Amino acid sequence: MDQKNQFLSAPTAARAFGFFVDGEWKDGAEHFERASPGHGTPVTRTVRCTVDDLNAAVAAARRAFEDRRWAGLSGAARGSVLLRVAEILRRRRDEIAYWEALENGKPISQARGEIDHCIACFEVGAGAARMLHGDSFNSLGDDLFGMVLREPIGVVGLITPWNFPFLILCERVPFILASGCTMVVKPSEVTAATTLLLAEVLAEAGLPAGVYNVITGSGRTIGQALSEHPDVDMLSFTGSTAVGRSCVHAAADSNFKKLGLELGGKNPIIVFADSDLEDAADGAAFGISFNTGQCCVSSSRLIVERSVAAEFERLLVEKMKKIRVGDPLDERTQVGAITTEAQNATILDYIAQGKAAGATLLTGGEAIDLGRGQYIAPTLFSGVSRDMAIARDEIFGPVLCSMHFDTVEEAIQLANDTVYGLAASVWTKNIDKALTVSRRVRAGRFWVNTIMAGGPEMPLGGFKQSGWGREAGMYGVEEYTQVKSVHVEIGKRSHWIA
């Protein structure tokens, strides 16, 4: 049996994982068993760590940072480790994708594509480790020379979500490591397996003990304790805006740690009449259905020019009805299972609210019974007004709301009519419209005639209540550094005291 076929059926028993501190695997007294959302059967068993476990992990990360076993290496040496990680990930791609699909419910083909992106993240991070630099000022006169140094910020706490457990992890870890920092990672308790597998990979690649530590458990206890920890220098959190706000309070109440936050989104996809409507329809269907819409950058608000709205919605309905919803381990599946029971209930409740508010349901709007697991059909509402909950709240599911406009100015106003500013997309063949909209819509990531495109060379992050800071690329490495100004006097000092 080849490796790919080996990972196309659910396991017969849950796989047990420990947690990882100071280069060693440890076990705990209490455990959490995770059932696959696509199959309803147990697939993993992870430790419910204690705050004492977290404190030990932070202490290990602090020792590893202070003795400079990682920060003291050259960028080239750090980059070599990151390149070895990429090589190992390439070898273990199908295995990691399998556990990602099992715990999250995403299609196996999508999971493999995400691992490819993660490999690229480590390759880009390796180059960034060598390119990280400061600056110099030769403009202070003959008696003074100035240097600007970039130094690693220290111990980083990293809290990752359940929707992209490995991808979001790998959009941060290689860049944190490139900067010279050490870290403690707290994955979602429902999707912890691949974060723990990365510990194996990093150790095999030669990362020193204590640089990467993983503590498993709930956000309410372990996540909160990590965000409040006085010996953590920076916290990177990806998740809801509500929890991001609590991270801000925790940081302020503890040690004023620096924060990197990637939070919620209610992202517009703007379609003009002069666009290729078939391309735009395919992009809109993909943008709301990718990862079952459980994606912070999913295009959940369709803003379409009124003159073509009916035709465009007809094309979009045809596309959405053809999407293959099914078993995450089926190669043909395009949309898998909803990751948690709570999220499944939330999505169905928003669909009910949309119907009750008077929006017109054009397709979907229901759960799909496949005999096991939890699935929701890709859903399109038309006749949506900007005051409806389905138009304003982040649903985090495959639910797209269509609104209409007549002018470029109106399209921009509709796009910006949200507390969020994470991502946006515009579809037009007119370069003036494309540039005007992309410059005036307030979003951290923007796509023109495409959706969710790009690589780890480009920065990620949001405007407004979608977060602070940037991840990936050189911006993502610099995010985990602090800047120090150094002044060097040359020659004899001019004495203040004669």
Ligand code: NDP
The other form holds:
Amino acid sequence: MDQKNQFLSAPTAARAFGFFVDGEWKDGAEHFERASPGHGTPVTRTVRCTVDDLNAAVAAARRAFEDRRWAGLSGAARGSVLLRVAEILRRRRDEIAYWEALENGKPISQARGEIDHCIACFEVGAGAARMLHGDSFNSLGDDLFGMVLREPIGVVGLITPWNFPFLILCERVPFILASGCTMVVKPSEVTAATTLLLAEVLAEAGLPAGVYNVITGSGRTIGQALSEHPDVDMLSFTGSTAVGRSCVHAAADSNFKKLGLELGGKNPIIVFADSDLEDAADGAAFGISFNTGQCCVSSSRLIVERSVAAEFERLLVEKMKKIRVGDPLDERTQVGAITTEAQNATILDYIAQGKAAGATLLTGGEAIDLGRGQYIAPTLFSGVSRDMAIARDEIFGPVLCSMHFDTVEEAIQLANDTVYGLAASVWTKNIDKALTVSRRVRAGRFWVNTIMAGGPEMPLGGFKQSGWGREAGMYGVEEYTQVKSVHVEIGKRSHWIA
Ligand code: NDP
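Let's compare: the form predicted on its own is above, so bring in the form predicted together with the ligand.
Starting with the chain above, the whole complex follows.
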């Protein structure tokens, strides 16, 4: 059997994982069993860590930071560890993708593609470790020279969500490591396996003990305690706006730790009549259905020029009906299972609200019964008005709302009519419109005639209530540093006391 196919059925029993502190695997008294959302059968078992376990992890990360076993290395030495990580991930790609698909419900082919992106994150992180530098001021006069040093911020807490457990992890870990920081990671309890597998990979690559620690458990207990911890210097949180807000309170009430927040989105996709409508329809279908719409950057508000709206919606319905929804372990599947029962119920509730509010259901709008697991058909509503809940709230599911416009100004105004500002796209062959809309729509990531494209060289993050700070690329690595101004007197001091 070739390596690609050896993992393509669900395991017969749950695989047990410990948690990882100071380079060692540990077990605990209480455990959590995760069932695959695509199959309904148990697949993994992780430890419900205690606050004492968390404190031990933070203490290990603190020791590893203070004794400079990692921060004291050259950027080249840190970079070579990150390059070895990339090599090991390449070797273990299919295995890691398998556990990701099982716990999250995403299609196996998509999970493999995500691991490829993660490999690139480590390669870019390796370059960033070598290129990170400060600044100098040669403009302070002959008597004074100024240097700006970039120093790692210290111990980072990293809380990651369940929608892209490994990808979101790998858009942060290489850059945290590149900066010289140490960390304690708390993955979502329902999708912790691949974060734990990364501990094995990092250790094999030569990362010193104590630099990467993972504690498992629920957000309400361990996540909250990590966000409140007085010995954590920075917290990077990705998840809901509500928990993001609680992290801000926790930081204020503890030690004013720095925060990086990547929160919700209600992202517009603006389609002009002069675009390639086939391309745009394909982009719109992908933008809302990829990862079952459980993406912070899902394009969930279609803003289409009225003169082509009916034709465009017809093209889009045709495409959405062809999407292959199915078993995450089937190589042909394009859209897998909804990750949690709670999220499944939330999405179905929003669909019911859309119908009740009078929006016109053009396709989907229901659960798909595959005999096991939880699946929802890609859904398109037309006739949506901007005050409806389906147009305003982040649904985090495969539900697209179509609204129509007549002028460029109206399109920009509709796009900006949200508390969020994570991502947006515009589809047009007119360069003036493309540039005007890109510059006026308030979003951290913008795509022109494409969607969800890019690499870890480019920064990601949000405007408005979509968050604070940027991850990935040089912008991302700089977030995990702080700057220190060093002033150097040259020659004899001119005395204050004569
Ligand atoms: P959460 O914000 O609750 O979960 C995200 C992460 O935060 C998980 O690791 C979770 O742990 C942890 N967490 C939960 N509560 C706390 C807390 N009090 N303090 C610190 N960490 C905590 O998202 P939900 O799972 O509740 O999803 C709800 C909605 O959030 C979705 O419908 C979607 O709109 C949005 N969301 C956005 C994401 C994004 O990428 N921007 C990702 C996920 C959700 P655990 O899961 O173990 O409880």
